[in-house]
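As structure tokens, one chain now follows by itself in the form predicted on its own.
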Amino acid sequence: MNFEFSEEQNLLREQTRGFLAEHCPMSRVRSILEADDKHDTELWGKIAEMGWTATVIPEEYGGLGLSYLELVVIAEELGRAVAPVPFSSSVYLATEALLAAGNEQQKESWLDKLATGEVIGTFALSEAHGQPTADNLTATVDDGKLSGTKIPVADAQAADIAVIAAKSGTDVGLYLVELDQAGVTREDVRTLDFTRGHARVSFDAANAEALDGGASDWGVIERLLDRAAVLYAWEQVGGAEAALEQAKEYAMGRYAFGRPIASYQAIKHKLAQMYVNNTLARSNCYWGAAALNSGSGELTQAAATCRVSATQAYYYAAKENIQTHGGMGYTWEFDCQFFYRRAKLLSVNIGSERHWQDRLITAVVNSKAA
């Protein structure tokens, strides 16, 4: 099987990287970090104009109708740039939830707005510390009214709609909620990476519309997270590659005792290990992208594999990038912090590394038993 991207997809990569180099330099990321903004609204508008938010949405709903291979290319470049935009919440999760579980009316009502960036979506699952499961969901829906609290919800302050996991009786379902209504309150939650806003979202008899007639189950949520895991993994690989490049550039230009510190064994070993981790993660991400794009039955195993390896690679690269820069790497003035902040955030946003390790083991065992 050929895992290489096509000439058109590589051209998309070059265009995406060039666009972000111009419109999302590190100085722009820093301006969001140091301000009270929840995301870069101007950059979000430009990204929507580029059509990235419409990538996999079918043409009949106002999208471009491209494949997931184009979307993972964009995800990787957004990761490289540490872009302070709600792309993952709106595209990887809210849009995917509507595509997977929305009825025709819901798709016609919202997908075209998500495609143009006019509407920002998010996904609310977690309610407490620990791994989210069907058993610990406490948000409930009764006669179309949602009550409960979700924390933390990524990009909730910027979002117009949210897809919520909640219970109706003993059944677990996905529900679409417009966030600008009387029954919804949003309170900022400070995370390590505050270039991506998070919030505690409380619902008090808020109007909620069931996706797929409320007939969802926990398996639907797991399949949605599997799909998102592949996209997040590509974003993590992009960040890991950028962290390695930043560390290498600094090591080759920083001299100690008359020669570049990159020539010293301790630094060379760090950079080499970063490269090995990144290469392994990228290899696994190729598998994840192929499984996602083809709708393969191996998606769960592929998604968990690339998610675990990308999480490990990004954290290691971000950490060792700081170490390579020495004491200055820990200071506010240096840009190393952006990769570390984002690596830590992405490592837990749809379940921790431990959660995805457990999911991988379960998938492998089930495949052998089948």
Contents of the next structure:
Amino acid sequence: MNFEFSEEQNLLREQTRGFLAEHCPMSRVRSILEADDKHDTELWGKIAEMGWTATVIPEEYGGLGLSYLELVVIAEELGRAVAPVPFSSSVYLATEALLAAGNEQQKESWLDKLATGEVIGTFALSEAHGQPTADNLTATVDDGKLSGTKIPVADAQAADIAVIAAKSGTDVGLYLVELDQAGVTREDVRTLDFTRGHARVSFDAANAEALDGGASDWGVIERLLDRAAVLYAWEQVGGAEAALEQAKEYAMGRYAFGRPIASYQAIKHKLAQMYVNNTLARSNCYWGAAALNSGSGELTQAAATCRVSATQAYYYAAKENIQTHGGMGYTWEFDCQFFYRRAKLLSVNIGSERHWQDRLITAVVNSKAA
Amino acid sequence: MNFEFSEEQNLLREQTRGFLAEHCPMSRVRSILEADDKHDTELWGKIAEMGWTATVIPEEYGGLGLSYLELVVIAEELGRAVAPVPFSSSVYLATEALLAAGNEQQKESWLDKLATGEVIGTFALSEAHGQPTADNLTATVDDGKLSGTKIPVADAQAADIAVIAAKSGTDVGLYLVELDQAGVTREDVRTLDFTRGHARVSFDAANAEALDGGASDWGVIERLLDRAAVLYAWEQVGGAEAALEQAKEYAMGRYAFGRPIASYQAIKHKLAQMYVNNTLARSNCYWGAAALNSGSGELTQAAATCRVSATQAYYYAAKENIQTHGGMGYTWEFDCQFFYRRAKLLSVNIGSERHWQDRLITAVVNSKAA
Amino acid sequence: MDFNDSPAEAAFRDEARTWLEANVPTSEELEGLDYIEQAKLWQKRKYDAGWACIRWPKEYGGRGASAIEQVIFNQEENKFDDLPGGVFLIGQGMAAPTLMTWGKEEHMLRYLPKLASGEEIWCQLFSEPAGGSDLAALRTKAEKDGDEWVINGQKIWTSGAHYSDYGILVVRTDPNVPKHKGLSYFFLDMKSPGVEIKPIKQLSGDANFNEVYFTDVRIPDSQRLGEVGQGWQVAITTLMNERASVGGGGGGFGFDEILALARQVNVGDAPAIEDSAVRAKLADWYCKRSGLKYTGYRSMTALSRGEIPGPENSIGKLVGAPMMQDMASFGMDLLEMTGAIWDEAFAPLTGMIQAAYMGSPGMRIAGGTDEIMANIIAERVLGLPQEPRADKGMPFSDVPTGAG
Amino acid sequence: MDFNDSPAEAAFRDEARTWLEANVPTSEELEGLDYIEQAKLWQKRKYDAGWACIRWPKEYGGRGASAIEQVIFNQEENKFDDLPGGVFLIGQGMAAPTLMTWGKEEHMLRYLPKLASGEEIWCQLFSEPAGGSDLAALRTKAEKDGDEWVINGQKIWTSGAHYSDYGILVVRTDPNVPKHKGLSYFFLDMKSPGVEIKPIKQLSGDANFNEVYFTDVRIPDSQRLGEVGQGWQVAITTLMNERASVGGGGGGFGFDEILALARQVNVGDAPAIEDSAVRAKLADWYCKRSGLKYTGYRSMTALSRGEIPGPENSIGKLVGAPMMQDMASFGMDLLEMTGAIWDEAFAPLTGMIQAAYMGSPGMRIAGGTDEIMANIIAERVLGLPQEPRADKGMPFSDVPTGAG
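Given the form predicted on its own above, what does the protein look like in the form predicted together with the partner chain?
Complete assembly follows, chain above in first position.
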């Protein structure tokens, strides 16, 4: 049994953390929050230079051919830094969709550009309030032309290509669309988290190419989301951990009634609860990473487990970090808000806690029946 | 607006509390817990003498003709005392069933005896694990003969008569059965709370008389449970309040690290949470009492609300009372156990928190639709 | 126990309702006025007809009414949506009772009628950046200079500082005695030289509060309430009158809204309201809201009997604020991937859910954090002992602050 | 990161498994023996073959194995249901490491092999009625009399006192110094004159613990571990080795059982497992259980790398005990009106749910309450400051106790 990261992976973590401390301090996040920018283009360029976007792409397609254990290390650090970049959309979703369902020609066309970061990808599923299902999708592809509306599409303004879930007749499939074409309209929609651009994207007979010759069904979409859920969960755990550290640091330095507020049980037990949540979520994320990396049959169960516990841990840590700071934590000036915004954005981006709880129990019941 | 008990009702409360302090101290509850008795027959006799069993029965049937506001005062005090008597079965259920669905002759036959306590009644609905429904009932009455099995029947060993939910063909109705007859078999079933007897009761062509000429349908049963829910909730709030008081008293007197444990925030905030829960539950119980007393159309909503919040408040207070006591609270010798046992018994006796949450939302949705 | 008015209460309610129906300002009357002007118009109209601050004695601009009559009038007034007036809460609700308890007759005759008429607006200058929950640890200092005091320091979380005429102020007049003993209480003209006001932007993007800086601000000694060194007792009077009128704002998001959302959005193929996990959460929130509502009824009954509702009222905020946060968070979950969208055009209820998510952290802090509220219940309601105070009896200047 | 053994680990696992398969006692062998005799039979067999206490040096009865080998052996042994042995946990897990750290060579040679072989059983005599979470506030006193100490007082919560041969004991040898400084640590023969043992009945009806009374019990000074006054440091060694092996008992009720119940019982017309409110709760419990399981895997990995898992392990009990309580309570709710029935014949899972409801309050207390566990995480894992100690530096005899 070896349930830890390797020395090389830990070294990667240190490098990643050091890099982000230098290039993505909270002041940088703030500058994106306060500007009209949809992401930090300069940081994105540097991240791509570091090769993070190329991590799991096989060498034959211009990637580094590393494992998902390296990718989750990077995900956690991006989560800690609340990095304002389209990494999740491009790497966890668009790249993964191509890897899972692209044909050879599609992989050759796009993976090397996704690896270098010169192309940014995203994924579009949702069209309306509530959970998207195979039944309620209305975007359709007819004779290679996509029509319909997707909302919200994360990082759509930054993206060059999007993988779209749409129907051809009654068959659900994944389609690849270049966003810079006449039939595509992107309208900004503001979310809670101004550091990440989102849009409503309308397609009016836009050129669209089926992934995998149309063989990508609803099951492929679910597996794509399962894989992304593990990577999202690591980002969430990273954020939850950073929120705990911020809360702890403040509580140690802030005095009330002549002693640090960190010496009061109300605060101590709050921080202990954050630690407990974060530890459980992190341990579940280890399972998720191992399942993702090994292509294990337990992936759905592991993914849903780490997704649910990371979502809960981040929400608790983000809100109680503000609470620990008291009035100052509620000001614009303080950085507590970044975690609070990002926690909620990540928690709904690929389906809510409620949705993943349900998916988890389905997987548990199936595994016990088998 | 007058949302308080009257002076007379408060006086009744004081008398009731004083009476129970004298005749039903915790040592008395313990003696029933440790004996094979199914209830405290001596206490029951005294309670009947006080006229509590006669409270809401109209004077024409030998009762006191008082209002439900008097009855909830008594219910709360019985809950505080964790009284080992079949009051809820006989008064909240059997008597109420007769009042709601008995015909004139049935009322005349039984109400005066229920009023004096010489007859004890109970109510039997459940037959199996899970929530009883009109569909899953299997006890049947054919030509005045009842066959089937009910489990658990609260206070069945003490009871002389039972109101039984059973089917005649596909019609659900309520039937009155005298338990001391050849076709009736009572087997003890032990519950968590040894201070209250429960039984499995089997009927083999036992004589049974339809209440209200068979006009009592499933809706009558639901309304009966709604009414009982308010009275149960008051007992639960009484118990929750007493558990808080016990926890507070212990925490004030118990020292750790040179000061009372009541001065630690972990304990202070735990007791504050009990207080908050209890206060919300009590205020909801006021609403329930007002709705029960006025026959308001809001009864279902009010009943489900006070039932859910009282159930939650009692569970929290009972378990955290033990926790506040630490190791001593977990011993047989200490009295914390009485609340912990009774809290759970009452919470499932007429349907669980989950069931009442569901019933509440149905009522809320109906009221908003109207 | 019933929900109905007594005959006298019913008569009073009729009178109030009749007057309100005839006099509530129309939208035409309010058009073109800013929020402060609107509030002043309505307050002056109430004042002129004897419906302002009705519990106050008539000589101070009130009506000499009873507490329950005040409740009834408020209930009737609240039936009209969006009447302007929140800007007077601090002056009428907190400064005025303090003046009545600690002020001289001349203060009361000068200031109370203009508070009642809405002609003058007051704000509260208590909190400081380093104080937080430890309010008495404030550092803004006042030094005597002849008949005047010279104030230097900084206050924070002052609502309405920029449009207020007067402010109530607690300052440190002696740092060499234990912290509660070195304070004094003043009121001051907010237009005094040396007062500088800066809005504080909250994480929700709103700016409901201000920082107020004092540089050699001079206050006549005649504007002191209570003795020198007695400021904490005077402040207690103010704080006892603090209603849980908390800023930060959740924008009216409550149970009815989450219920409406659950009827509107699907879980799987059916409306969310039919999903039992959703129902269980809604039931718990309904029970809390209902419990708070009827706790309020019980308080009103106590008021109507001449009793004074106590610190048990702090449960309102303690229960309500985290509940709003959780409802908002869950509301976004029900929307699933669109949940984080905070655009009036796209979000249901015009973004109210998202606004509540962003506003509720402030509600859990302003007017006393959840933790302080729990302490208040534990100590003042249940009578549990205080925690040991590290600063007890220590000269304020020696109390550890963690700074430096 | 993988779940597989290294080649050396795999080889060791094979060896262990092979031995276990050949040697685990059969039900015929165990028949007619009481639980203690069964445990001793199995322990002796392991000892004779070199599979007892395998991390201990060979000269003390062990095998000189590594920590991860111990884990692997335990995993393999645990695959056999219901092997007897819990009675040795305190002696082997707590007394032995303390002897190894503080005992003399002669102590170790005399006692450790008989602990390993199961010939002698030890118990722990630390807690006292007035102590609770404040363990060091113990009052049982020892007075020197020549080469012996005379013990008077009372201990509580001692598992297995009635079948133990020896006990480890902390007593107060000096009440006039601060509480941690006046303690000394001994081991004693449980058959000594003046030792009286009474079982404690718990609210679950079981009696897993005892009270132990000391009346002029004499212990030779040679059975002292550490110096006089150094008892607290010695006790810390014992406590650091305390596994969360908590009594009170929940009877094996866990996630799998609540899942089984949810498949068995209906909500409405369908199995409860299809009800989304039930699913949401199950999902949360599953995530917690899974999180604890993989936290355990991480600890084992740390062990296998020679690292020592720290106080972060206290999350197991802090999370697990209240979770069992809530699962049991909810399990009864799923049964609805039959939920409170605690009769093997009628209750599903032979009453295990009800037993868990009654047993879990004990699990939340024994071995450190939830509140103490949260303190440990806050202070020892996160490094937050202790609360002010009212008794700090105070002679023990002057510390307020609330008594009298």
